[in-house]
Amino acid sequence: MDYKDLADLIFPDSKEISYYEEKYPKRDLKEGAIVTRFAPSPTGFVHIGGLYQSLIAKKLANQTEGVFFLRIEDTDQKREVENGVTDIVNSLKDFGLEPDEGMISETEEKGNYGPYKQSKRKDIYQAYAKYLIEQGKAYPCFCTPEEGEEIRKKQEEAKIRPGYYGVWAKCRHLTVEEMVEKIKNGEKYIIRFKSPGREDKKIKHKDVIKGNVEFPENDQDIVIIKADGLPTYHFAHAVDDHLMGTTHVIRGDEWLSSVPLHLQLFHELGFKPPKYAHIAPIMKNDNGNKRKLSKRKDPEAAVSYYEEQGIPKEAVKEYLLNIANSTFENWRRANPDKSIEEFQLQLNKMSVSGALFDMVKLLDVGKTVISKFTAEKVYEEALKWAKRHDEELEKVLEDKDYSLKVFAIERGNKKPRKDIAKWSDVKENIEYMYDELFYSKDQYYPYQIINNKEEIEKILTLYMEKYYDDNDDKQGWFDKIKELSGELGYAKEVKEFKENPGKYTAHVGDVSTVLRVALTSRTNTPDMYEIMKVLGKDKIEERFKKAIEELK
């Protein structure tokens, strides 16, 4: 008996690998096109690091007219969570990172290189495992979990490297006849790769990000097909990346130590390996110490956190590109209004050590991003977020025409205001423009320089009786506040006040503050002229009366 007989006995119905090589031909893409993938397991929420990898993978594919696809690696079905694929698909969609191919829902997919879910590719993996057995490069292993544990204990006691290799690989040394006999006797088995490597031999590899790295060669006889007939990650990814035409594997650097094994699998299968680019993890400053963002400890590790907070997807992507390439910040400075799609990402410009996640910087990016949105865009995004997370805000935004006027205040100027970093900030920033929010709180009027009750009442009353005119332009409006200031004995100009500090108790700016506080219960707001234009005479009068009542 030979290896082919053994292979036929184990996988009697498997197709020849030539069938799959023809079914999945080499992609017809232009020279230099990059084919990348995001290949998560549906075992929990999508980590920000996964989004980071996807952004980089999709960007590289787009800028080279290549392909970015989503493959679901669900061979470890014990850890799979309900709707795990849906969560992955939706997370990518939320951030505008939809794949060109791959899974588009829990059960649907698009593209010619599927199935894009590993659990549906069992026959393919078994065909390639059969091929390895025929070549004498894989074999059935009959060791029970108990025997595996016994081997591990002996290795620990002898203080030698653990694993299934060399003399410890008991089943590797069985003859074909012995293997066949065990199978026919009904003994359970898994399929192991027969490593040709030696641990004392070094391999050199050039990672696209890390540069030149050196490792001991792999000598472990890893499991490639488990007892349930499904492959392990190591074997499946090699077969999939070959058949799907992946040119660049972009993944976290926790996989860097697996490179010797993966290159060995590609070589023994007769495949051209992809280029590997291992991304440093996103780190967090924890009381002066740097550590990886943790799924367990850090809410910002979950992609869903950014949607819940309402941080715009544009800001998250912009910030992640800033982490990815040190050249991005200068590019953005030189191109403030260009789409990030125009930025040329370079893998060899990525940091080899972990970038520090800075929430303050992210929120600052959020302010800049939102400041460039039109009033219509701000309204739509705020409403979309409110419908998911804030019923009260959703209700006040029902009046679209009025809300658009609110969001248009100081928008479109050369220096637009940057008071909103995320959609969860919106309510706090606009509540004084809506009576139902403004009057729902106990109003506290923090009057400043002019805080005498009689003087405040005089200013508010005289302004409405003599100086307010809804038809004034901005200059006319401010001139009247100057006149009001002069009539009540305050300096009409700040300069005048500074030149004669003993003559005046306050100036026009302080009078404006009284109007602002009475109107909004704030000392700092966007342009008060625009606020008054949106509120209108009736609301202004009502609020000034309320402010006067509060003083008594």
Ligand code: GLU
Contents of the next structure:
Amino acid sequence: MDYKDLADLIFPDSKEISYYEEKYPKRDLKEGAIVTRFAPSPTGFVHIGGLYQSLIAKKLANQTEGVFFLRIEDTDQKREVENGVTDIVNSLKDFGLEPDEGMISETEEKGNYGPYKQSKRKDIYQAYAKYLIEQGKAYPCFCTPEEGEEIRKKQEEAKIRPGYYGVWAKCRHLTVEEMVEKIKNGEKYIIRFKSPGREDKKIKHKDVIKGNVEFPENDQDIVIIKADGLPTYHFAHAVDDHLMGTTHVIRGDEWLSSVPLHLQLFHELGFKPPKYAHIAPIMKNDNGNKRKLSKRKDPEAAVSYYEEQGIPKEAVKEYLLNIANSTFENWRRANPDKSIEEFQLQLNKMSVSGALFDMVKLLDVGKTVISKFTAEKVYEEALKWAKRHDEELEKVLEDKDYSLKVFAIERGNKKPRKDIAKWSDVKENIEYMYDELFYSKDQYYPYQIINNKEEIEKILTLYMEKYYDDNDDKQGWFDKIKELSGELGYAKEVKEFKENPGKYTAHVGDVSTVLRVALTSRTNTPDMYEIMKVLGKDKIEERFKKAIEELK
Ligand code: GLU
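Could you drop in the structure for the form predicted in complex with the named molecule? We only have the form predicted on its own so far.
Next comes the full complex, and the chain you just saw is listed first.
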């Protein structure tokens, strides 16, 4: 009886690994191409950290003409939820981060290195586990959960390192005959890796992001195939990333301490290890304490939050690049109009400790991003968002021609207005442009310097009777407001007002404010000339009438 007999007994139907090695040949890519992946578990929650990882992975693959693929790690079937894969696929799609290969829906995939869902790769893992058993590098373990618990207790009492290793690894010391007998007797078992490592030895490793790290060697005989026949994360990682030709494993830094085990697995399996890049998590400042963005406490941890708020995907990606590479900010300053696709991301410039997530900054990026959109794009995006989240807004946006004029106000200028950070801001920003919204609320007219009722009425009435002309160009329009001011005894120029203290009670700017407040019930709006143009005479007249009524 030898290891081969044992392996055949455990996995009688497995193929030789040479079958898989031929089926998934080395990728034919140019020198330096990065093959990398996003490998989430379908647990029903897509974390912003996953999007961050995918953005980085996809960008590096694109920059090097490599491959970015999506692998679904569903070996822990207890944690699975319905439509978990769809959620992930859709989140990536929403942000323009579609993979080159991998899952494209709950059940479909594309690419030549699949299946890309681990539960569909059982045969592959078993073939490699068999290969290890044949060489005496893995073995069946018959310990029951109770025995495991007993070992743990003893270790705790003796104050020694927990785990299944060395003398504690009971089943590692069975003879092949004993193992075969137990199996034939129907005893239940799992498969463990026989670690060749020693805890008192160190391994040095260079992580692409974290730099040089040193760890004790792994000496744990970890489980590689569980009772349900599926692999553990560690074993699946080694087999999959080998067969799928991954050059760079970009993943969360909670896995950094597993590197000694992973390198060992690659070595014992006879695989060339990939490069590892461990990303620090996105952090949050919580009352002065830095902590990880938490699924439970922070709504912004969920990718769905950004869609709900209507923060444009362009802004989210731009912001994530900002926290990924400190060089991004300078690049953006030097190239304000370039697409983020042109920025060259560098893995070795990523922060070693977690970058802070700053909502204020993200919304600021949102304002800049939206200020550069065309009126058409703002319209389309706002409408798309409204359809999902705001019926009232959707309704007023039905008038496309009018809405395009509204969104064109002060757009395309050299210094466009930055007043919309997210689609959920749109309504508040434009409500005075739509009668349905404007009149549905009780208006509050915050008149400023000129706030005397008779004066306000005089200004509004005289303006409409004598000065307003729909055909005026901007200069003509403003000259008329000056004339109006002069006629009512206000300074026609601000300069004149300042040079003659005591002579005037207010100036042309204050008269404009009266018009603005009566028209929009705000003191601060975009260009009033443009607003009047879009509203047109009838609406202006109606609004002034209402404003005058409100004075009484
Ligand atoms: N499924 C693992 C996780 O979600 C993947 C880690 C990796 O990228 O290898 O943490």
